[in-house]
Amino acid sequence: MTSPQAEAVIDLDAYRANIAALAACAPGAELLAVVKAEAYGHGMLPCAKAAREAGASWLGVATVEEALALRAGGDTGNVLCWLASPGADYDAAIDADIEVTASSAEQLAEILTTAAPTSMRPKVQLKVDTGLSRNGAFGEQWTQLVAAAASAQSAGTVEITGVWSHFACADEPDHPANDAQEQAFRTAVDELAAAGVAPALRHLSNSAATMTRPSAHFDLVRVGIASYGINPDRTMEHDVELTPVMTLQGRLAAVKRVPAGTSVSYGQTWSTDRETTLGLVPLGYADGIPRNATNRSEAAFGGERVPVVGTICMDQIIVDLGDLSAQRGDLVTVFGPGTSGEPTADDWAIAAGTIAYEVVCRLSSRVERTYRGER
């Protein structure tokens, strides 16, 4: 069988390690592992099959296509689904026992009116803003929803099984908003008690908070960077021993020597100062290497590090090999784990001025995801 030409391997070992040693931060909540947008590049059915054999009760995403591809996967288990315009296919989500977010009265109304003609109780899960400012319910709207809410159970035309939001600063751990968010987020739970609605999930913490704030882990925790080993923020400080999932590599397409004052790639911005070997990998912006790096980042090859030169190009990355002895077809590793010395996410993140979440996330289908420790 012929290797990949680019590929990004995933270890799947790495990440149900990462999903225990999160788990073990929060005994007593569940653990709800966050696989939208194709689990961060990583893949959603391996990663989704994977969360659940390391003990994940629940399963994220942000829309309700996500939540469905899960069930036509093979997924049976609880998965929660948070994003949607109107319009949304919330009949096929009712039916597929998929549990949606209602973020306002409006939103709840057209979940209700959705599951009309179905036989099926939609589970309906309530989202409260805290201080976020994106989706959920704020001030007047989240009274608007709470009543709503009630008057629907009342009915017993919805099932309310959650009530959640989502931390803005809890990869800062000292960030005075952090205290702020969890306060107004009891307070909005209190106010849901009080008009009758006692849903058995209340849920803050993302990944950082998991790892960092035990007083936000109520009934749940999702977990989504952090279970695929990257740190939520490159400066946090915690104890989780986390290993990255996703190794980035391309087998060298071209190889050639060349002199001193040879120009590289478009618009020539970078020449070599000595006569070096040059290495063509066949990964490019096309397939998620960012553009924004160019001159400033690194591969690996024949366990040294090695600079990505020219202009980062759609198809392809140049890598100046110097005096190592190369030919087509050697490995090239853009980024992986770094416990061998290769550049990491994070790495890449730092060189193009972004964060390591982009780097996994923009990984186009163009580049084939391998699977390790598959079950």
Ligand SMILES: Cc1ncc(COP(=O)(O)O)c(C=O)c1O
Second form
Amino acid sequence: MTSPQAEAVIDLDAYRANIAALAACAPGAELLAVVKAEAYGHGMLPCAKAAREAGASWLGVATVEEALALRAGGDTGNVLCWLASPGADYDAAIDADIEVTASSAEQLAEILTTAAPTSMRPKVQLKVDTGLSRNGAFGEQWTQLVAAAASAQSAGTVEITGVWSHFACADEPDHPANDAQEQAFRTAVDELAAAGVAPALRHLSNSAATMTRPSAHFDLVRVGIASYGINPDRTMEHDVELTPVMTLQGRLAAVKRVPAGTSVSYGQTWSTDRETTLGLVPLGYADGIPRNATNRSEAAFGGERVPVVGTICMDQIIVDLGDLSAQRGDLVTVFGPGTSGEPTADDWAIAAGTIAYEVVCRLSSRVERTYRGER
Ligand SMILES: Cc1ncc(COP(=O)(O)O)c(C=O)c1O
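Please show me the structure of the same protein in the form predicted together with the named molecule, now that we have looked at it in the form predicted alone.
So here's everything in the complex, that chain up top.
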């Protein structure tokens, strides 16, 4: 088998170990592994399978389509999805025993209408907006959703299985919004219970709250970024041992020795100040390398840091290898766990003025994912 010229190597042993470490933070709760957006760029189906192997009793995705793709890929466990505009394929979701989220009475009505002709009773979780102002019912909308859910439950047309919300600032554990959101969530759950609806699953915590806020673990925690070995915020302190799961690497497509004063790449934004060796790595912004990290990032070659020089192109980047001996086909690591001298996804995020979530998620489908530790 020929080796790919560029690949993201996904370490499933690390992924399973991260999930186990996160589950240990919340021993009284179930764990939902968030595998939306192709498992944050790591590949949804292999990660979903590994998450189950690591004991995740739930998988979470944004869209109905993603949830259906999990079923098509053979997953038969609990799946929750949470983002749907009118016209979503609830029918298929309900038939596939996927749990859907209602963020308003109107959305609950749409789910129930769609479900009516099918044989299965829809399993619906209710989302309350406790301060993120994204999805979820807010204020009077919540009161309406509670009433609608109570009446559908009495009519036997729905099974309300969960109630949940999402933090805005959990990656800043001391932020006052966290206490306020947790309190708002408790109030919302009480309001629901007072209407006679007491679902078994109450959940609020993402990775950051799973690691730092036991009071918000409730019945289930939803872990995304930390399961991929990335700290939710680069400054956030915790004592959970996480290992980055993705290593992005490419094989040199060209190597050349050039004199001092040679300009490199579009716009001639960088020039050599000495005779040096340039290496061409077949990864560019079409693969997800952030172009605005131009002249600000590094890679690793043979365990040594080398600067990425000149404007980042659509399909390629150039590294300044100095006097290192290099040949076409040699491996350059763009980012990885950081344990062998290579930068991390977060180093690239700093260079690009973004967060590591975006660095891994934006990796395009052209980059082959190869898996280590498959069972
Ligand atoms: C609803 C929901 N829950 C949980 C998560 C996981 O968050 P994190 O990746 O910070 O753990 C996400 C991700 O954005 C989300 O949208």
